[in-house]
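In structure tokens, one chain follows: the form predicted on its own.
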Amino acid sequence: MDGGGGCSKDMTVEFGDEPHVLAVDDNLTDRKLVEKLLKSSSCRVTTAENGLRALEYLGLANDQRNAMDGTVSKVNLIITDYCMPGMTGFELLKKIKESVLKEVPVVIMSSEYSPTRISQCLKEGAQMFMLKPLKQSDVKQLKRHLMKCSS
């Protein structure tokens, strides 16, 4: 389920009543499942079908101005599949962590249990690594973990 991951001291996640989550997955079925689970846990969800679309939404695509211009939508969490064509979830994680959005928690999902992959993602700044398919208990655990980080 969870590959671990600690809370960074300077992380300031403010959920409010309805945390906004960007869910990235190239598989429509998995994307819809994640969306449904998050919405049933009182999250506002935006979905993207690949890493490039996620970067565009976040205002971090190559042809967009820097996200510091304030026009980027605020997200409290990004949850992404690891294996996607074009840009992997790991590559998306690295781009986010190198940007002005580096404090936004990123959770990586994968249907494959690979200790090396898990370790690599956590080392690069992923908040958690979760195995697919996600279950409601995973989403509850995720919310609890991230709320602990914000306090």
Given for the second form:
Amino acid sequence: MDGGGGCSKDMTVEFGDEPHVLAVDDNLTDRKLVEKLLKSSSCRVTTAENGLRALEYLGLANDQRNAMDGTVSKVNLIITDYCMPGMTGFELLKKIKESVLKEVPVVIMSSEYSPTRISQCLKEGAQMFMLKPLKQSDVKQLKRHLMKCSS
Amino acid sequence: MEVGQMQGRLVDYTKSLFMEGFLDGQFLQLQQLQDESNPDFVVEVVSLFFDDSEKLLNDLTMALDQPNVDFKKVDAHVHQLKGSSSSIGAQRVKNGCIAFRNFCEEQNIEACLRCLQQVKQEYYLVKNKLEALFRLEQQIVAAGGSIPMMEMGF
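In place of the form predicted on its own, the structure of the form predicted in complex with the partner chain is requested.
The complete assembly is shown below, putting the previous chain first.
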């Protein structure tokens, strides 16, 4: 994506060598695994245990004003589990795509292979859909894909 | 026992866990992620899995003990357990959970109770196996040796 016009209120997202990733998953074991996978691919990682915490971290929660520092998003990528109690990954995806952070790529992870679910997420703007359990090769592929898209 | 012998025992033991289906390839992924910056990664993530699983198994026992079983809740717990067992490569536990979820969908209480027993059994089995594995590793490290990397050549 290009740097964006001067009138756009949306955040610009740069995908450099050490992207900052927000990983959202309600399962503790999975959270630890995805964090390690991302760190092994030279990513900086922040984790969140549910959609609401993720939105709070991003400054998008209902009770937060637009307290954005500057015009550059603090995360370069959001990777979220689909099945979460409360707010699903799909709902989180929608909220992000409707916000000033709509340019931030969002990747959905799921243990279920459902073509309906996949196309639903991609249609809503997800960059990629990844099947769990995640492996190193998945994360490497993801990084390559995202770096290509941002150049 | 000298280090070489211990390493040989570890390799054989690990292989047997794969052959007998206790572990699958995902466990190798965990081992490959372990490095100098995080030398205890496998033990850490597996410990999380143990804590998580024990809580889930307790929750499942209680949920199935209710006069009116909430199958949605039961299914949610099994889904969690299936997810984390899959993520660390505990294949038999994962497979047990898959069967379990089918019976949740059918709302078959008897079958669910049988599945719970089965999953508990598989969980405690793999827990014992993994703890034995980690003890072997500790012995090697204590004796000044290094942990051999598993090759999936068998």
